[in-house]
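We begin with a single chain expressed as structure tokens, specifically the form predicted alone.
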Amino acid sequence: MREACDLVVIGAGPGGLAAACRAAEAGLDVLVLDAQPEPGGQVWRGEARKGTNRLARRWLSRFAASGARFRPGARVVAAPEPGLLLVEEGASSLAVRYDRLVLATGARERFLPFPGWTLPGVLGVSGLQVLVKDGLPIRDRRVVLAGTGPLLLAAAATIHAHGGEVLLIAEQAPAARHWGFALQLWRYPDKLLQGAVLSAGLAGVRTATESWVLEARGERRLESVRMSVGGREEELACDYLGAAWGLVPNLELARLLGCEVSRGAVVVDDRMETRVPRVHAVGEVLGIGGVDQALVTGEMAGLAASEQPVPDALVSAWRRVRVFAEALARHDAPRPELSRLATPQTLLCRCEDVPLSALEGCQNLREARLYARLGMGACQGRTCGAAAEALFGWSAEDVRPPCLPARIGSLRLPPEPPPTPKRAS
């Protein structure tokens, strides 16, 4: 199968939907591309059904009257010109030409190994509060969280709100940083007043700044967790760990088609345009910024790529996010003590087994993948990559297709569709 438009969007999230339905209501034909079953990405995950959150039940209509075509399950895994993706989509595959693309890809949550942290019960912060969103039974069980950021608090106020019994919320930065950030937000007032509806929620459960996990203990799964809390160590029971410190970018498609990428970010100019022309870049992919973020620099690459002009309220706005963006980034930047956590017998690479000891002697990270196969499993290093650049400063390696994994069959272009026969006069 072939599709063909002006526009094609990467990624239904936040950023995503503000570029298509900038570039929709101005004229063009926009192909918003995802790997869920529905708009809205991770952070609106679900409110196309629910609509309980404001801000996203406008922007998902918006999209919906915008004549924007949505295209769900589909995971871009190649790109073999310039102009052209390699979609793959169910048991099916297409190519997708286009004029012009968004990257939207958002981020992920950023894991650093420490003992037991492939047990059972173990997940990653956002990760787990997914899973009690979509239904994983929370009453009653006990939980702690270990992190960073404002994800720690949304985390535990819908854990909190599903009757799970948050035990302790573990932030990792220094009380000095942490607080300082905290004080910053009075030049954000919907931050404020968002973190200080969260913080009420949770009054009674126990938070403590300068804390971090140092194991997991278990025999099937889960049982305990052993934490450096304000300088002390405590032992805690408990059901399930939430524990990733912060969000990295993911930055593989862009990498691929051969945007700029420096200091973990996508580099762009100020109509949201990367290095290679024609290709505009938005929300988490240029640095972690947030809901606020995505939608600035979405309209400003919907309306870029559509050739409107930009308002100077949304480049007075983006210089805003970019100063949270880059204090929020001071204030997650994990502790060294986190990068000693991990034995000598810690699984650093989980799809296939790999232990801190077997990279021994290994230079870089091609020599990594080469002799220890790190990275080379199903998530092809999403997980434990950045990992790797925190625990010993490997950057990753350029990115060869397929970027995620596919069939091969996926990776071949389709044929052309057979011509209609013309009606004889």
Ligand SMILES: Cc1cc2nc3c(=O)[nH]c(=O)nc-3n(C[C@H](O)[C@H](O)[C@H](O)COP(=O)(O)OP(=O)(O)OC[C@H]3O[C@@H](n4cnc5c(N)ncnc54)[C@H](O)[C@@H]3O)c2cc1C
Given for the second form:
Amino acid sequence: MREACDLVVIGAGPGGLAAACRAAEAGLDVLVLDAQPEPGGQVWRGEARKGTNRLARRWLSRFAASGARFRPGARVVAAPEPGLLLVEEGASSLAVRYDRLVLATGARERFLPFPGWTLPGVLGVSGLQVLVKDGLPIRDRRVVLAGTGPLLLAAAATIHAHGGEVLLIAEQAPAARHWGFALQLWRYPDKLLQGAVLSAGLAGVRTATESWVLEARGERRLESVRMSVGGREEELACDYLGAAWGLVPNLELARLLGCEVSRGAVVVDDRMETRVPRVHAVGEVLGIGGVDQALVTGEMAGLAASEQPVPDALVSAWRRVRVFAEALARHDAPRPELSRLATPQTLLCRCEDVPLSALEGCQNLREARLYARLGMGACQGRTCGAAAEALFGWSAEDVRPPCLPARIGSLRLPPEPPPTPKRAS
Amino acid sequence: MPEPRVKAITLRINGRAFTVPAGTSVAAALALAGDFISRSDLAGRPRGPSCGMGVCFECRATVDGVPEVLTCLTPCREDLEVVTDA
Ligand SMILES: Cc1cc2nc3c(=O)[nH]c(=O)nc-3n(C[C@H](O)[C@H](O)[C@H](O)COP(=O)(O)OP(=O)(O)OC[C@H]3O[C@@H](n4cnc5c(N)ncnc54)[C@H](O)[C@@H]3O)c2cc1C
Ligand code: FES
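Please show me the structure of the same protein in the form predicted together with the ligand, now that we have looked at it in the form predicted alone.
Up next: the whole complex, starting with the chain shown before.
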């Protein structure tokens, strides 16, 4: 199948939705693609059905009324030439021609390997939260969370609200850094409020700074965790462990499109345009900054893409969220101990079962791929890549198409369609 | 009007029937069917969902005869047939 549009938006999280609304409201033919079955991205998962979050409700109904078209379950897997995307939809493929593009692919968690991290029942922090939102039965299950920053509390609040028993929230940052961060929040009332609401729900849950997981144990699935809590070791029997340290932007598509990436984030100008003309980027791919950043940058990109002026208020809002984002990056930076948890037998690449010991003698990611098959499996290095960067300082080489694992059929252009009008006007 | 949240869906995992609320992902439903296992690794050790968002590929299973489906991106549907690897 084929599709054409004025503006294609990849990702229906808050960033993509805000961009799509602004551009569609200005009359552009906008097509939004997302791999998930519903719009909302990571933070507004399930809100299209539940409608419990006010901000989400406002943007999702604005989106529904905007005239933008949405294709759920649509994974962009390749960008063979400027103006063309190849998309996988279940067992079929789709070619999308576009004039402008907004990249809103968001972020994923930073996973670091530790003994036992491949046991069923061990997930990411937000990964566990996502599964609980998606119906994982958690009532009366014992949960330990190990990670960093506000997402740790957000996950704890969701699990708590669904009846799970959070035994311990282990924050890796030292107390000074943690409270320094909390004080910073005073300058950002929205976030402060969120923080207050979160912690109110969590009163009584044990929280410790300078704490992390050492090992997950169990036969067929997780049975207990060994933790380092403020310098002391402790073993806790539990059903689920959420362990991941902050977020890293999803940059595969940005690299594939040829966008400049610097210090782990896409480089944009004041109109959110990347170094590739007519390609904009918004939200977490600009560096982790949360919902506020995604909405502000999304609106800016949508306005710019439809040739409307960007109000000064949005530009200064963007500057403000960047300050928060930088504080977040300092807070969430994984401490050195976390890069030393894996033993020689611990798997680094979960797809190809590559243990740490197999990387002996490798100098960079390219050699690790060539000689040890690191990152050559199903997920194409999207989990072990960030881990290898934290452990060895190796950075991702250029990604070659397909950027995401794709069926071979979807890498070929679908046959020419019978001519159809692009848009009824 | 029926409340969409209370709608229940029955699917089969490894031949056994399970009933879940509408909106439950197949990955989440795997926890009902045993040890939350989706596949086994090259050495035969069990694996389960990890990222919950289509990144890690640990949650893949056979769904309605299609192998290697990411169950965390697949909502449960009536009469869905899920077969795990372990
Ligand atoms: C698992 C997880 C849980 C989170 N939970 C919270 C929370 O509870 N509270 C909070 O404040 N923040 C949370 N965050 C932080 C979150 O990143 C931001 O708050 C916000 O969602 C960012 O918006 P975004 O539009 O940049 O990206 P996202 O919301 O991440 O949206 C990106 C979208 O792009 C889609 N996508 C990516 N690649 C492709 C592709 N190749 N083809 C098609 N679609 C693609 C994804 O499916 C996703 O829906 C969470 C982040 C993660 C990763
Ligand atoms: S749980 Fe990671 S891809 Fe489904």
